[in-house]
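Given next, in structure tokens, is a single chain: the form predicted alone.
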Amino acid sequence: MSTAAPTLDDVRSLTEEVWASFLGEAEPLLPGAGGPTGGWSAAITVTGGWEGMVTVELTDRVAAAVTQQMLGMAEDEVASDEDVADAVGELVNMVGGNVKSLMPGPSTLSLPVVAVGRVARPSDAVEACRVEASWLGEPVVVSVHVFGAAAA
């Protein structure tokens, strides 16, 4: 097993091509502005050739939006939960499969748990890199954490 980690430029770069893929680009993912979502968050784990894990954690207002997008709902439509949990976590799925293409394999990835709040980590969950940006002027956190192994 590797305990190399992807470095952050890859994982912004992946995270804005995911981005621009799912969601078009008229608004684009900007660097910067990380910080305490406080909504809904998602992680997928990677085993194989390398182990992490890959989380996503959005705010209420930016899960509704992407879960819109996704579905190609109305502004005005309201979105369910079991909704908001499916882009969510599809949104944790894509870039944590672009995260394990980066990696030395083979590897396979877990299926995404979707929670309201923070998904809690593994004890030995060591964050590697995070990516602070924001997506309609609110804060968006994307980290790969590695087990058992220092941070790059």
Given for the second form:
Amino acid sequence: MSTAAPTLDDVRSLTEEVWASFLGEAEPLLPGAGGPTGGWSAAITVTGGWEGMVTVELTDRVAAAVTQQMLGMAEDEVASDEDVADAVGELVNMVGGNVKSLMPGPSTLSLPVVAVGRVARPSDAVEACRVEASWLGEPVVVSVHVFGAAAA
Amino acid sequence: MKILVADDSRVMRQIVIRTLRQAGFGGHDVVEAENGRIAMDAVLADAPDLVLSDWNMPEMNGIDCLVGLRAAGCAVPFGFVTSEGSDDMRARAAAAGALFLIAKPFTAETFAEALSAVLAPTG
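For comparison with the form predicted alone, produce the structure of the form predicted in complex with the partner chain.
Everything in the complex follows now, all chains and molecules, and the chain you saw is the first one.
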């Protein structure tokens, strides 16, 4: 198994690419100070030639705005929790799939897991990089964790 | 012409359908499927002219759907729209008979380029 980890620049640039493609029309993703966001989070894992976990953390307001943009909803339309979970899960799926493509394979991408609050990470997970950004004036955090031997 | 869009995410199905419109293919009928199993049944029942499928789905993934369709003698034009665009995935898709693999995130230009060999633009 590879002990490599994606670089901060790689993860930042693919996160910005996801935002620019599906969310950037209203406002671009900016560098931010990060910090715990509360709100929604999503995680996806890669297993095989490289093993790690990609997480996305968003405030309630950002998660709702992401959902509205991705579904093409009007500003006064309220996104259901089911739609928000779907949209936030798709964000982590895109970032995770692109991280997987950067790392040595073959490996398998899980289905996304979405939670209100923070997704708990396995005890052997070590943070390899963390992108702290800002959208609509609120924090967006994308992080990559590696597991066990890869983290040592 | 009829296009089947298979993705377990309703959000992503909406984005794919919107991008089809932006790429000039908005005049085609679109049907949706939320996993590979439902997509396979719908393709065999309704014979769409093109399938745009996610790879990673519950119940049955996109590559198993494509392999199943080919095993059933169905030659429907089939392309992937997936977050996984590595050389390995592209090679597996091509070996199973996929025409193209569009990696997420994508643009309308990417769609236009990949689909123009299969579908006529509708304006």
